[in-house]
Structure formats: C-alpha cells, structure tokens
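The chain below stands alone and is given in structure tokens; this is the form predicted alone.
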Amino acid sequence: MSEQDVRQSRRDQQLVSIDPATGEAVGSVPLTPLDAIPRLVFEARNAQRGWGALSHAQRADILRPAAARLKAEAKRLGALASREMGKPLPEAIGEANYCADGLASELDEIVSALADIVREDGRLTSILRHAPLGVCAAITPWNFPILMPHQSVLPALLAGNSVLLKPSEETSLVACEYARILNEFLPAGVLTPVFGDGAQGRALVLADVNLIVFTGSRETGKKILADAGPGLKRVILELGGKDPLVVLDDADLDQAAAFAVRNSFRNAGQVCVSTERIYVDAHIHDEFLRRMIERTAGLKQGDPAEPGVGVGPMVNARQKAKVLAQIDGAVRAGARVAAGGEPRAGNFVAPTILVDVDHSMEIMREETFGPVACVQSFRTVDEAVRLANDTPFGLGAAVFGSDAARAAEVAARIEAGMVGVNGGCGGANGSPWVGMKESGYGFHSGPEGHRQFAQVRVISRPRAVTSDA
C-alpha cells in the first residue's frame, strides 16, 4: 500500500499517521465523521456557557497545573512529533519544553491583556470588557505540531471560548496527546479534538462557530475567508511567506551566512518564516555565497532520531514533489545549483542553494516550504528593497549590515509584518506574530494578538458627580 493509500485509508474509520523518514505507520486516531461535527459544535456551545461565566483569572488557574504535566511528558511528546513530521528530535523536544516552560507566563500575559479597560471623559465612565466570542474552530498545521495548537488554543480558552481543535492530518497523534493533557484539567466539552483532513476542516468552518483560527497556506486561507463571509464569522489567518534576506555591503559575512543557512534549512525549510529569497550586494556576493556553501556542506541530513541530524525529511511525498518541481523549473529557466540538488531517497530533499535566479521563476514568487535558498545579487539598496517587496507575501524579513541604524532604515522600507535587523524576525517578549499583505488576516500572540480572541464590549454609565455643598 502506498503512503497516500495509507494516509487516506478509511478502514475502521482511522486516520493513520506515517513517519516521513521511514514510511512506517506511527499510529492512528479515530476519524471524525463529517456528520458528527454539528453535534460536536452544539456540545461545545453548551460547555462554553459555564466556562465563559468564569473570570479570566479563574480560567487561567484551572490551566496552570497543565504546565507540570506538559513538562513531564515533553520528551515523549517531542519524540512523537519528530516521528510524525520529521523534525530533528532535539528540536521537537525543545518545542514541547518551550510550551511547558512558558505556560505560566503566557497565562499571566493573556489574563493581563484581557483585563477590563476603563475610559473616562468627565461625562461618562466606560468599561471595555473582553468577552467570549463563543465557539472557536482552531485549524493548525503540521510543521510545529505542538506550538501551533498551543498558541491557538490557549488564548481562545482564556478568552472564555470553547475550542474545537482540528490539527493537520499529518500530526494528529501529538495533537491528540496535547489535548488529552489539557483536558485532564478542563471541564468536559470545552476542548474537543476533531481529526481529519480538509473535509473536516471545511465542515468546521461552515458549522455554527463564531471564530476561526487558521495557520497554513495562503490558498486555503482564502477559501476559509470566503466560507466564513456569509456568516460574518471572526477570522484570524496566519498564512504563508516568501521571506527575503537583504545582505548589505557592510554586513558581517560570517554572521549573515550562518543566519541564512540556519533560517533557510531549519526544519527542512518547512517554516512559515523560512528565508527563501536572499539578496546580496554585488560587491560581496561571491564571498557570501562561498561561506554559505561551506556551511551548508557541514549539515547532516537523515533520520531525525539520529544524533547530530540537523535536517530531516519533507513531511510527505507530495511536499517533496512540490519542492523538486520548483527546483527543476528554475533550472530549466536558467538557474544554477550551487549546492545540493542531488537526488535523495524517500522524502528527503538535499539542502539546496540556487543562483542565477530572477523573479520570472516560480521559485522566486511562490512559497517553497522546503530546504531551498535562492541567492540573487543587487547593485543598489533601492533595487534590493524593490526586489524584497516584489511579492504578494509579507510575513517576515531580515536585513544584515554592520551599520545597525542604516540596516534599520532599510528594514523599515520592507513590506513585512516582522523584520529583523542582524537576526530573525521574531520580536521581544510580548510582541505579536503578524503578517502583511497576503500573509496575514488578523494576528496572534502578545497582548494585541490575545485580544483578537475576544469580543470587545463597551459598558458605559454616567460619571458620578461629587459636591462640596
């Protein structure tokens, strides 16, 4: 039976998860029947009434003990995530530990963000209250199979919503375990996992839900937005990226090359803010490329459970085929393979560097989501900015240059929701994760992001007047 046959098997109504490094079945979960979803939403709405009646602080206190449980099971969760999607084992365990270690502070941040805000103008006193929206459908991806459910479920729950969590069909097992741990502490029906593929996801979107939180491709995000439109449902979409890196003529080349290799090939390039387009000043292009090739040659690719492996497989054969098709199309159009490119068995794609690329090529326009870095030179900073902005995407970006003020000025001109100077695009603690253009519709994380999981209500009354008479 082929991988596709196994994944799509409806025998005994089970959804089977496959190890992309070995092709072996990892396990299965019960497939959620499509006709059961309206009932699950109805039950979630009933459970939400009691959950929503609690205060934000009470809901946080109920979830606090989950931190210790997540920490105790971090190695097991990480190992399961690694087997399901191919992330190197230390990175997968690190993902689980990150969620466990940060849970307490995350709860505190959400409670603070959702606290009442008082406004007064001398005539009225108004309270801005962050109330529950109702039922949330959280549809999460496979590339960060613990973190992405975590960042969608927690703020939705603390805002007083009940949640139906539909993880990717690639990583249902670890999501099931994550939900099981939280459900040890939550009231029944407040968090319900839904297992399946796009059919189950669309059924959730069309069901009687109030909020849809989705992380995934731009194409699917557009379909969700269209399906949510007739009901005017609240939607938060974190979509794809085609992140640029601009390397200025005064950049520290070792630092820039190290970042480029790490951010292009981390998680086999299956990261929404992976560096896919690299624009290098023509005066330093060759030396930068040499250092990047040298570092790429030092990467170890293989079974993610093996010690020292830094690059695992594509999540499945379809993703591998998509990446190879983009590489082949670029080479046919005149691109040259400077590193990698050799065939690999199974679902593996060698970390690949392409040069002699331009924006007529699909690989420079569409998200690759694989271990491929495209390097193009520029003559002027204006040209670099124009090339970086020549995309419908706008999630993350980076600019490297020794003159930090100059690099920051260039960064401010790049059309992306998050831009890093001499580093990655992630912000300081409390910063939102936000995209521009077709990379985002709404956003999450940080106080501003947490508030998008709630309904703002304004309650006003006349301001009390005191008299000395």
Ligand code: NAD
Contents of the next structure:
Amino acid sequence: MSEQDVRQSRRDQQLVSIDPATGEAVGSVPLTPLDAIPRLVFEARNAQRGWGALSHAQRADILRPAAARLKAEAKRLGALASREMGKPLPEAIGEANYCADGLASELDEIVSALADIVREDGRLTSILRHAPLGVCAAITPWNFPILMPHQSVLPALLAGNSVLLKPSEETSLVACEYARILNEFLPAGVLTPVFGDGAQGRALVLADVNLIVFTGSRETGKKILADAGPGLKRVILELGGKDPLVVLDDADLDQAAAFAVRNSFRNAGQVCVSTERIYVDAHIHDEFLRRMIERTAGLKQGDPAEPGVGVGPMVNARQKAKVLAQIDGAVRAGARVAAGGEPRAGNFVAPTILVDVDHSMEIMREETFGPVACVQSFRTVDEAVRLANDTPFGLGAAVFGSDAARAAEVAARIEAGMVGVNGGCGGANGSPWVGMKESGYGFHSGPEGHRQFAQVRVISRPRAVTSDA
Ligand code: NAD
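One more: the block was the form predicted alone; return the form predicted together with nicotinamide-adenine-dinucleotide (NAD).
Next comes the full complex, and the chain you just saw is listed first.
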C-alpha cells in the first residue's frame, strides 16, 4: 500500500494496518475522532461508578472466563499480531498463549496485592484500602501488541478503574480483537478502545483522566509527563532501554554467545530489554565474537509466517531508516561491521554485529530498537561497570560469569531496574517489571506494581481498650 493510499484512508477516517513484510494492507479500524475523546472519557467515568463499587474478587471473577476465550483465539490473535508488526508467527502465538495461560494466576495475584492491609500500634487500628483512581488511559506500543495491552489493562480494571485503551497505530487490529474478547465479559463502557496515533494518545492524556499507564519510547514518555503535569495526573511510564551485557573472563562462552545472539536479534531487536551493548573481557573478546558471528550466520530472516524464520522485518520504513542511520553513523566514525550490514529489500535489516565501537557514537548511547549488537572489549571490571552505566537508560542488563557470586556482585553495580546473572533480566513470578533512570517512572507487575494502579487510603480508628487493661 502506498503512502498516498494510507493518507487517503485517514481522510476516510480509517486506520489501516500494513504488513511490514509484504507492504499489503491487513485491515482497518475506524479512527477515533479527536473531538469524540472527551465524550468517551465521560462515558467511561459513568461506567466506572458501578464497576468501582464491586470488590476486587468480584471483578476478577467477571474476567476469569476470558482466559478460555483468549486460549481458544490464541492462534488467530497471534497470526494477526504477526501480520501487523512482523513478529515470527510461533512467537506471536506464544505471546497470546502466555496471556491466556497466565490470566487466572495474574488475577489472583492482583486481588491479593490489593487486599486490605491492617496496621496497628498501641493507639490506632488503621486499614489501608486500595481504592479505584477513576478513569485510566492505557497507551501501548506495537512490539508486544497483545502482552502490553494485557499488562496495562488487567491491573487497572481490577483496581476498579474504567479503561480507555489506545494501542499503537501499527497494531490496532489485534488490540481491537483483544478488547472485544474482554468486552464479552465486562459491563458496557468499562473498557473502550481508542484508535489513532500520537494525536489520539495526547488527546486522552489531556482529557479528564485520573491515571495514565504508558509503555513506549523515552521521548513520548517525557511529553506525556509534561502534559500530565498541570493536572497532577498519576502516571506510570515504562520506557525504552539500552541494555548492556557484561561478559566476564570466566564466562561460559557458548552460553554467553547464545544469549547475546538471542537477546540482540529476538523480534528483530524490537524489544525494550534487547541486548544492544556487549562489553567483553579483552582476554576472551576474539573467541566470544567468533562464536557470536557463527551463531548469527545460522539465523533465518524472512517472512514471519514462513517456518523456521527467526528474524522478521522492522515494523515500518521509518524504523528501518533509523536503525540504518545509526549503523552508518557508527561506521563513518570508525566502527567495523563483523556480521550483517548488507542491504536488504523492504523493511528488513540484516542481523548486524558492530565492533571497534565507542561511546562517542550515537549507537552506543541512544536506543536502536533493531537487530544490531555492538561489541566492545574491557580490561578491568571497573571499566566494564563504568561503560555499562554510561547511559541515561536503566531498564535491563545481564552479566555472564562462571563464578556466580562474583557475577552477582558485578550485577549489583549496574544501574538497571532488572539485572540477570547468566540469563535474561526478567525476575521470578511476582517480581515487578521496572526501569531505573530514564527508563521508568512508576512500574507494573508483581504486588508492588499492581498497587500503583490504585489509590491507597488509610481509615483509622482508636484501638479497642480491653476491660482488664
Ligand atoms: P512510541 O513512544 O512511539 O509510541 C507508544 C504509544 O504512544 C503509541 O500508542 C503512540 O501512538 C502513543 N503516542 C505517541 N505520541 C504520543 C503523545 N504525545 N501522547 C500520548 N501518546 C502518544 O513507542 P513505540 O515505537 O510504539 O514503541 C517502542 C518503544 O517502546 C521503545 O522505546 C521500547 O523500548 C518501548 N517499550 C518499553 C517497554 C517497557 O516495558 N519498558 C516495553 C515495550 C516497549
């Protein structure tokens, strides 16, 4: 579909999804007119009254049957997500299944996190209640087009808020289907999709909402924070990253190289916790690089629906141009392409490894969000830690080393919300998904995350005095 066709469909008030692998139109949804947004927020506020009056457990019970429906539709949802944003089909279906399979325990975890907490001293008994905030705007990106809406919408709804979900303009179709499934169970008006781009997102932030749950880029996060400021609206911002991987001299090289390739090129590098910078002890640098190059050569790139394809396209031409501009800038400044780098047609970027990089290059400082791994050597652990921390981002990180205690000590020195030792950065069940520095402002998941979607209230009364006191 040409740019002109897309502009025409916008004039027809339709938002068209384009398959980034083929350029074909996948389908369209009606664009939400900007002037309709205040009315939608007003209707969501009306719907919230009844919804907010239910208990957390009642709200969870209403949503429980959605698990079976999501499971039954997982293949269809996955296929739609894969076509809209280019994720390999098995991974997209896996994302849908993950949401379906985890729904019941997620609901239980949220209900338990939002239960009353009793605090007592000699004088008072206080009950900490987790009350609804009101109307929530959930604004999500395209890279996990089912999981991101799921993780934003569920805790917001269970806390008793009504939700307006504004998915990415790249993945409206799958978000529309996700909302449709939840709406088979929810009372009318409690979950309302809003379709459009940054204009619709901004209109929602500026409307009469009480909570803004945003996952997306650091730049957009800053705009949202500025727009939410005058109204002192509650915000949860999960933003971008520039994750480092530190490979210590005693690391299992096969394990570290396998992780580096998987975590740099998964979803064509379009993952917030992608490994984008790799710091390797100088003693093992050449052998680690050799193993990484060998594994990268084995990756199959192509149409995400084709069997065996592990790396799909960039989500759109803009993202491809951004990634290529960072690679070109680095090469002009002295970086060397150790793998990939060759031009690819359409929206594809070959999985690329860059060496001879340094922190004067934009590619070592700004998020790339593409299939590019930059490898730099270090001589001392202090130097590795300094380089890993030389970034405004602080989302995820990983440290590989056979002496797990030593690797864990290095991990603790890295300024990131989540650090994995000999593995990825995601924590055990019940852990929050959390960024430090400019990667996060508020966070979600785990009991600590779920409580951020609610208003804590404290109801206190004098402690009963016993007669024999
Ligand atoms: P983006 O910031 O361009 O857009 C995200 C959403 O915000 C979209 O729905 C978009 O329409 C909307 N939006 C744009 N401008 C807006 C404005 N001014 N006001 C309100 N809404 C606005 O991000 P993207 O390209 O969709 O996603 C990629 C980014 O998301 C990367 O930076 C990635 O690291 C980040 N991300 C972070 C996490 C995390 O958990 N920290 C998870 C996934 C993605």
